[in-house]
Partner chain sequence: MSALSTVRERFFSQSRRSEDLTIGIILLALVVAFWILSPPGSFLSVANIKNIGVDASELMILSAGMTLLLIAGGLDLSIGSVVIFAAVLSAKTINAVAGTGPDTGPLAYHHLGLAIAAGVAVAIASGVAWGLFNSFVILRLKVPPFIATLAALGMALGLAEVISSGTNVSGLPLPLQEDFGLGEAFGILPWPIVTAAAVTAVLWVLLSKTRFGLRTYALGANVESARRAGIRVDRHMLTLYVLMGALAGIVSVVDIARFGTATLAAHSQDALSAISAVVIGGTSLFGGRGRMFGTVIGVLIPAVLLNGFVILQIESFWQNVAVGAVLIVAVYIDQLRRQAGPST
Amino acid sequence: MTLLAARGIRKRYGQVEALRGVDLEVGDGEVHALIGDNGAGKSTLVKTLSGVISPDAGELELRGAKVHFHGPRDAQGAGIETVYQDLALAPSLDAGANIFLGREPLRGGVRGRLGFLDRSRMRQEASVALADLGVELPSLEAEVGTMSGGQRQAVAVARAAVWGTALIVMDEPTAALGVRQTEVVLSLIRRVCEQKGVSVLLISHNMAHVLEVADTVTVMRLGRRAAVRRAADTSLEELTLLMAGLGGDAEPDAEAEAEDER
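Supply, in the form predicted on its own, the structure of the chain whose sequence was given, as a single chain.
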C-alpha cells in the first residue's frame, strides 16, 4: 500500500525550475531511496515533504488523504520526521534532552506549572527508545557533543523514531562516517522500518548503501523522476547510467536537456 504520494510537484526559484512535475510514491513500511546528482532536485523535494517549502503546483497524499503542509510542524503533526545531514542536535545536552528537544515533558504539580522539566522521564523514555533500536551509548548522561559521529547519528535517528509515526526522512545519514559507524547506521535504518513499522525515505549519494538497505529506488535527474526500480532487480551500474540520463522511464524533456547542456 502507498503511504505517501507526491504528484506533479513543481517548484521554481526565479528562472530555475528545481522540480518539474515530480511524482513519488513511498510504500507503507518500506525503505525507499532517493538518488540523483547534485541539482537533481532531491533537496527541494525533501523540503516539500517536510513542510519547509510549499510547492508551486502538485499535491501530497498521506494514506490516501490530501495534505497541505504550511510549515515543518504540520508535517511533524502528520507523523513525518526528518533527520537532516547536520543532525540538528544540541551538543551540550544529553541523549534524552535531545530526543525530547522542543517537546520536553514538564514535572507534575506546582513545579510543572513553573516550567520545571521532567528530566528523569526524558532519560527513562530515551533509554527505552535506544534499547528498542539496539543502540548503546557510553552514558545517557553524557553530552551528545562528546559522542562519536555514529552515536550522534543514532541519537538523531532515535529521536525521529520516537516521534515519526508515518515516515522518517534521512538526508545522507552515512556522510562523513567511518566503515563501522556506517554499518551501525544502515542497520538502524532497517531496524526502524521493521520494528517500528515506519517507512523510511533515504537520500544518499552512496549507491552501494542504497542497494544494501532499500526496497525501492527512485532516480531523479534535472528536477524530474527519471526511473523507479526495485532494489533487488537493479544494479549499481544501471543506477549510474540512469543518473547520467542514459535510459529511464520519463519522457525526454527538451527544455531540461538544453539547460543541462548550457
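Okay, that one was the form predicted on its own. Can I see the form predicted together with its partner chain too?
Keep in mind that what follows is only the chain, not its partners or any molecules around it.
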C-alpha cells in the first residue's frame, strides 16, 4: 500500500529547475531509499516533503488524501518528521529537552497553565524512547554537545521516532559518521521502521548503505525519477549506472519529456 505519493513535483530556483516533475511513492512500513548524484534534486524533494519549501507544481498525497504543507509544522502535524543532515539539535541541552523541544509536556493544573515543565515526564519518556531504539547514552542529563557523533544522531532519530507517526525522513544520516557508528545508525533505521511501523525515507549517496537497509530504491536524476528498484533485485553496479543516466527504464524520462512538450 502506498503511504506517501508525490506526483509531478516541480520547483524552480531562478534559472535552475531543481525538480522537473518528479514522482515518488513510499510504501507503508518500508525503508525507502532516495539516491542520486549531487544536483539530482534529492534535497529539494525532501524539503518539499517536510514542508520547508512549497513546490511550484505537483501534488502530495498521504494515505490517499491530498495534503498541502505550508511549513514544517504542517508536515509534523501529518506525522512526517525529518532528521536533518545537521541534526538540528541544541548542543547545550540534554537529550530529553532536545527530543521534546517545541512540544514540551507541561505539569497539570495551575502550574501547567503557567508554563511549568514536566521535567520528570520528559526525562522518563526520553529514556523509554531511547531504550526502545536500543540507544545507550552516557547519561540522560548529559549535554548533547558533549556526545559523540553517533550518539547525537541517535538522539535526533529518537526525536523523529517519538513524534513521527507516518514517515520519518532522514537526510544523509551517516554522512558524518565513522564506520562503526554508521553500522549503529543503519540498524537504528531498521529498528525504527519495524518497531514503530512507520516508513522511513532515507536520502543517501552511499549505495552500499542503501542496499543494506532499504526495501525499495528510487533513483533520481536531473530533477526526475530515473528508476525504481526493489533492493533485493538490484545491485551496486546497476544503481551506479542508473544514477549516471545509463541503462534502466527509459519510461519515466520519456513520460516527463512528453509532459514538457505539452
